[in-house]
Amino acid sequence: MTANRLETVEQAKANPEYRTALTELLYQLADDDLVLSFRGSEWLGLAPHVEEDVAFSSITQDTMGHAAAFYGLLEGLGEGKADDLAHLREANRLRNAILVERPNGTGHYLNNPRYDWGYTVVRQYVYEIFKQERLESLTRSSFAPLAQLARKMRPEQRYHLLHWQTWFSQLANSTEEARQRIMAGVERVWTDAGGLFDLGPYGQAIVNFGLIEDGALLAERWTEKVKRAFEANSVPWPGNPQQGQLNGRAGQHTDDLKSALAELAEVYRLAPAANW
């Protein structure tokens, strides 16, 4: 990335085209973490054992914190209050990838939850590998505040990746049932994972301004790492992941996201001015 480096929000706001590309990317970053955090929160009290309950909750809180930090940058760019951006937008204004909005399974966490731990482990693992590559690229972003934020997040994110790497390896090398569940999780995740690398309608401008590297390059690096992980655990490589018919980066989403947002924002919508 060779674009001129901008050091402040004011410099970004002074260039309308740059600001538009930057805000589009920030919404992708924030919305991915926000929605996946919500799916993680639905496992509270339902994880395989109490230690995992605590660990997954901690990871989910960290990831929600990353989303809040990205929304904070958007607030600085004049997009509105960070809390409003997280809670009050309609689904068609979110820019998260479809993969992160898929339900954990059938049922509801309060009513007959039949969640799929194998699917969750695979989704979390490949997302964290993707996030690691994305953060690494963002450390070289032309927007200095974003590059600084990415550097700050990387140490914490490495522990998240290690956690899911351990789960993936243990289940893939455990009982036949555990291995089959991982394989089924891979099959489901692969129908959406390609959408992670899409930079949306403003993708070319995002790359041209040096905000992040091209999605194809991130996909290439992600593929190399995931292939090595699969090979190390004797999991057959399923080929390149698919994107599906809906493009979350363009505001196209499933009805599952609408219901998730309604639940996520329920309290905030009742009393948006309340202090907690």
Given for the second form:
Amino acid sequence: MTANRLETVEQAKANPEYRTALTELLYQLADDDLVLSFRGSEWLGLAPHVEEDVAFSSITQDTMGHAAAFYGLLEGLGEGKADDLAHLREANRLRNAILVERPNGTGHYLNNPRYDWGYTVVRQYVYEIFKQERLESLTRSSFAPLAQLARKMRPEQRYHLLHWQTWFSQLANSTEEARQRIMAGVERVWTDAGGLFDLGPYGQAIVNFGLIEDGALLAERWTEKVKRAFEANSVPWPGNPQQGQLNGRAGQHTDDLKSALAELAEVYRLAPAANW
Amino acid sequence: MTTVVGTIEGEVWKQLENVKDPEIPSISVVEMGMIHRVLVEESHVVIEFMPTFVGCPALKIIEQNIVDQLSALPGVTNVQVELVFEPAWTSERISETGREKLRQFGIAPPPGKPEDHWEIACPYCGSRDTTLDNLFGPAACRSIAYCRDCRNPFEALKPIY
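Output the structure of the form predicted in complex with the partner chain; the preceding block shows the form predicted alone.
Once more the chain from above appears, this time first in line as the rest of the complex follows.
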């Protein structure tokens, strides 16, 4: 990345094209973490054992904190209050990849939840590998405050990754049923995972301004890591992941995201002026 | 003028010792190494504050506590807390006093240097015959461990480097 380094929010604001590309990217980062955290939070009380409830909740809380930090940068860029950005936007304004909005399974967490742990483990694991590559690239971002934030997030994110790596490897090497569930999870995750690497309608500008490296490059690094992990656990490589019909980075989403947002923001929307 | 500014700065550091981590109330933000710099310009005070974890839900509370604590100081009209990610907070920044206070609170401190092996000593009896039961604990920064000697469960701060 050879683009000029911008040290401050004011410098970014002074260049409207740069600012647009930067805000688009920040929405992708924030919305991915927010929506996946929401899905994680729905597992509370339903995870396989109490230690996992503690661990998954902690990861989810920390990841939601990462989303909050990205929304904080957006607030600084004049996009509105961070809390409003998380709670008040309609689904078509969100820029998360479709993979993170898929429900955990059938039912509702309060009503007959038939959640799929195999799917969840695979989704979390491949997302964390993706996030690691994305943060790594962001440490070299032309926007200095984002590069600094990414560097600070890395050591935290390593713990998240380690957790899902452990689950993936233990289930893949466990009973035949566990293995089958992991394979079924891989199959479902692969129908959407390609969408993670899309940088959306402003992708070219995002790359040209040196905000992050090209999505294809991230996909390449991700593939190398995931392939190695699959090989180490004798999980057959399913080929490159697909992107699916909808492009979340362009604001196209499933109805599942709409209901997730309604639930996530229910209390906030009752009284947006309340002080939390 | 310099003497006045110097006095306020010293007083600010003293007052910051009274701002505790809401989740570990025995240890101050200074002992945790969370204060990067104190900048004083006349009656305006800027605290450069380094979060231990980006996702720590206690950040807003600590920020507010800093503002409340310092606003009461004579000669201070305005307190601003700025989050600093670079240089980033690492476990190395926890002071020796801070480490001792963590132990007294029942939390094993993290290794003091990035190259140190993460060996968890029991904060109660000092034994190194411990197991890491859950990498994740009641807060993002903590893990749950168990001492096989004195048979106490305890928490350990995760190394952040």
